[in-house]
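So this first bit is one chain, no partners, the form predicted in complex with its partner chain, shown in structure tokens.
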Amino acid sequence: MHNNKHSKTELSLFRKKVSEWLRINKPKDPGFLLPQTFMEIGSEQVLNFLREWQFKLWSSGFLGMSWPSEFGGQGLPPIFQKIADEEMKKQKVPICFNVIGLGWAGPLIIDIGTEEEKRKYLKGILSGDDIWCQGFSEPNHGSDLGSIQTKAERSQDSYIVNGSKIWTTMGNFAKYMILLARTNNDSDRRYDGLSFFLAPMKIPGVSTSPIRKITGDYGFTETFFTDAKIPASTLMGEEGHGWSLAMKLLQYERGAEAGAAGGISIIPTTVEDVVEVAKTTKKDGISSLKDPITRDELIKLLIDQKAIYLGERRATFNELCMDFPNSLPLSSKLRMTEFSRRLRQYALTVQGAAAAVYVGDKKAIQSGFWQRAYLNNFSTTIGGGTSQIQANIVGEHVLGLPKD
């Protein structure tokens, strides 16, 4: 699993051969809109096509490719994947679905997980048979973990589980759940007092009800919990480790690199999409790009497109970072989030009386994809800590400014 040096040409090879794969095998349009994240899962139509695609990649040996080789995996370096991912985004082929099992729970059993909880989990995982979900949120709690009220007792080899989780995204398809609950109510242990398990979803005791989107469409669960017995077995760590276990999974969203088994979660949105659409509409009888203040507009946000990437390039140099150490990675998701809601919003207005239409339309530009994505970007200025709480977390750790 080290990263052994690999020839220059040996990689380009690789690189050569799936870029080659993807473009013979990259899916057709299914004739309906493909998500852009897995929260956006609202149908066993949309589910079965990804589940499809996902086991294809992966039995393609395109996919956990880093991951030890008796479990699914490959056993390669992580850069083999890191290519890999790199051709799937340039190739814009759908994600992978099974994002939880991927990025979060299947690293964290590579990690600290037995020889039989890899046995277990980590192939279906891969093949997407076994599908994942998280039950971090709980209703009227934000996205203070500290809060969690949903409590784990513990009743001889078992834990009983009370309470109910937010947000769960997949909870309606979902095998496993990474839960954080509560094993300890003293008041005086916030963060010590919550365990972490990999609870089955499909047991008595535990429901689901689906949640609609601004969007109209479903992806969301509420998980509900009522004396739920799951085997104390799937405790992961010791009991009251769950925060820390909570906050080791945040380094795995670095990609393969860090132990993800790869595959793309997002189909990212880009100025330069923007501008294709610009290109086909028209403002007052002449091309929407002949229009200055389209064009200003659009320049506006490729200049903030680019400094976001740059950003990302320029904090790997401490010296180009010494004024306001640690800015760049703790501004990145207030940055990135708010560009991105920009950037949707704009390509509304770039559609002229097109952007009146939605998703089902026919005649919809790009079958309605930019208002879903306006509509679905807002998941993310909410989700995860809402642009204001960012704003404060900046504020406060970066510039040193007090609390409220």
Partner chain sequence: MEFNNLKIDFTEEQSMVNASAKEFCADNSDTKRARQLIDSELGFDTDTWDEIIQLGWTGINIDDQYGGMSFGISAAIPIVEHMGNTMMSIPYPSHLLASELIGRLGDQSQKSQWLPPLCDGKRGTVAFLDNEDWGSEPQLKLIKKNDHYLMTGEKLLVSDALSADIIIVLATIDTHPVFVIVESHMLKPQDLHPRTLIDETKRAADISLQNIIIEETQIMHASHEIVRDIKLLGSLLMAAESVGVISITLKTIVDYLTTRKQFGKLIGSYQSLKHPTVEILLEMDSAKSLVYHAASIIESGTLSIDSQIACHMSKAKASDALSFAGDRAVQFHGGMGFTYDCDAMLFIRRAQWANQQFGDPQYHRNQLAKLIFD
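Residue numbers count along the first chain shown, from 1. Note that this is a predicted model, so its numbers are computed, not measured. Whichever C-alpha set is largest while still superposing within 1.5 Å between the two forms counts as the rigid core. First, how it differs from the form predicted alone.
- Relative to the superposed rigid core, the position of the CA of K89 differs between the two forms by less than 2 Å.
- After superposition on the rigid core, displacement of the C-alpha of G352 between the two forms amounts to 2 Å or more.
- For R51, the Cα coordinates differ by under 2 angstroms between the two forms after the core has been superposed.
Based on the form predicted in complex with its partner chain presented above, generate the structure block for the form predicted alone.
Just the single chain follows, nothing else.
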């Protein structure tokens, strides 16, 4: 870690600087509903607001801090970005919307991309000019990427793409897609014929159709490729070796690999926030906080929350993880999203009958924030590999259990 080069004083002065900047520059309430996650950006109005905010964060030096300075970052140790992100969470500023670029495509390009790819893509990801989406899942092949049917056939200096992808977050706005497609059907091993592309979206033969979510928002699309012609130069790595790149990318998506540019991708919720709800509600005529069962449940959640925090700290010390070296990073996605689901569900339980009303209802507690947060949480327990898939990963790769 580079952290030792920077004194505690220097880091605490930096924290103060970020905190002060956010206090002054935090956007005012725009008068329309802002997304809680990057998966529910359904209108140009919301997109433009978030684009402006991300640009402001980046141009002021608080986004992409550890990315190389020649490609729009600042080349600083990751600890600076971590501090900036903590302060953003504390002050509950809006999300940085371009998450697939900031968190997945960008780090992959920094790690294994050519100089040309870094020059072409990285700065636009940080500024918010170039929106990225992901083309992995397909209709009927959600978690089983080995069964991908979308084809990319080589034709001189291009590939002709046919097929469809689903759950494409911001597919309708995206300029680029990280695309996994089948370039070879001859292999016995279904993973061998897949290739990985940094594919353009705004070209003939690519169209999207919006998908309405359980919250009522439109954040996803289905994407269709009909003889779409993409340059052969958009192939990343070697043809037929896309599977290993996709697996590397999923390490970023699941939080097992560092390198993300930073910013908030999902508005965080904590036990402390649920305590605030309990303060304003009653159970059997008395404040919910005075009810022993409610207090007991909150304490259990508080213990879980602290354990997750300490687990993250522990993961940074190799000596403390020698028994199961990758267990914390590999299980973090499962632990975090499932904890979040239980927490948000309990915030609704505390509301009693008021839990049944939704955003827009005058009787909704905190304007229906928790109802929306609970429904939104399903996208995090499904995306990036369902909780069931994550449990299998922990079972096989951490505990060494047999596949069956």
